[in-house]
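Just the one chain here, the form predicted on its own, laid out as structure tokens.
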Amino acid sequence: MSSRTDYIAVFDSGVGGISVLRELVKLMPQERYLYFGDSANAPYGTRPTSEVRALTLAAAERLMARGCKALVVACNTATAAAIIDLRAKYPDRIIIGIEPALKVAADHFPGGEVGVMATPVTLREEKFDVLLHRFTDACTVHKIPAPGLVELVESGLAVSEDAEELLRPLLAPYRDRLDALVLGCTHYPFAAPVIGKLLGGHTALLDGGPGTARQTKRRLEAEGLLFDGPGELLIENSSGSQEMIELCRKLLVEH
């Protein structure tokens, strides 16, 4: 049975999860937060899809021991790998998964030219397959494949020249050509610096974090287990590095 007290446990596959504990902290600052990143096996979005899932549910696992009221799975690769497995093996828990924010894009950009920029493994799976098609009569949608993007974040790069010069040939057919890009991978919001400068000025970068962060609060809410305390927030990186960790709390004030 969950306490209020509880954890709030944020997981990801290294540091990208931070860009959506900040719109959990900014929405339920009183909360305890036990962020976890995988940064010994990131990146998930060039893996196997069942070493993804079998990731995740390990983490999973770590994570509950430690007395969670709800688990946020703050990795869109682990979320389309992993999140039915992980409802059925915790029927009794709140599990959120983050999603592209392509409904957004849909509705602010009806008709209009949407990209999203996600891992190899997203872009691939069935649940972002079946989140396409829901949305393609609404607007014109592009697939960008943006692999080696997360581990420059990882290595704390997202704004810098390395960054630049990887996605510029990415980007380059779609500069002035998009209303919307759809940030469809929890370590792409800290790279949006350089994303909206070689996209051009009139593009909208959107990301999953504030929606994912007002569904956690309608689930704790609808269940009673919201909790008004001093606030508490733990990091923990699998990497056992403590630049990671410093990183992390970077990351997490600076954007």
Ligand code: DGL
Second form
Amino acid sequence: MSSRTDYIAVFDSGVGGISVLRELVKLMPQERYLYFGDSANAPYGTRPTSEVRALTLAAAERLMARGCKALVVACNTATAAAIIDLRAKYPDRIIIGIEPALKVAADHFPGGEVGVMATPVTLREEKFDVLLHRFTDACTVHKIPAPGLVELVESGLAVSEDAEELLRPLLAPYRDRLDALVLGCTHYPFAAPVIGKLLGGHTALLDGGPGTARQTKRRLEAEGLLFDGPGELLIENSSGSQEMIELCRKLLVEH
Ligand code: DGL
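What about the form predicted together with ligand DGL, after the form predicted on its own?
The complete assembly is shown below, putting the previous chain first.
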């Protein structure tokens, strides 16, 4: 049985989920959060799906053992690979999984040109195909895998010359052409200044963080599990490195 004082656990392959955590904290500052980033095993997005699933289930087990009322999978890749297994394994907990904010893009730009930038795993999984089919009539969708960007964000180089160099050839064909770019990986919002600049400044950058936070609140509210404080924030990382924890704290307040 979950209790109001249990943690909201937030999980990502590394520091990316901080872009979701910041939305959760903004919306529900009085909650107790336990953030776990699996940086020792990042990136997930270029691994076989079976490995991502196994890593995600192992992380969830670790978090569930600490007592949590909700698990927010703040990683599009882990959601694509493992959300069905997580819900089957923990039927009595609230399990929320982030997914690319294609609906937001289709609602705001009907008939528009929309890019979805995400990891190779997210873009190749069936879950994304199902999402895509819901919106193919509403807008034109371009899949844009961006291998290498997660590693730069993990190194604290989200906004850097290196990031600009990596992204320039990838985004050049879309410059001044997209109405919206969906940032379908939770690491990418930290590189938004570089992405926006390379796209020419007229493209709306959308991510699933705010929607995921609202959905988490709705579910907690419906089950009478909202907590009224005092709030708490624990950040843990599988790398065991204090530097990664500091990077998380920096990203949390910076953006
Ligand atoms: N942050 C993760 C996501 O939202 C992926 C990062 C990775 O490849 O490890 O997809």
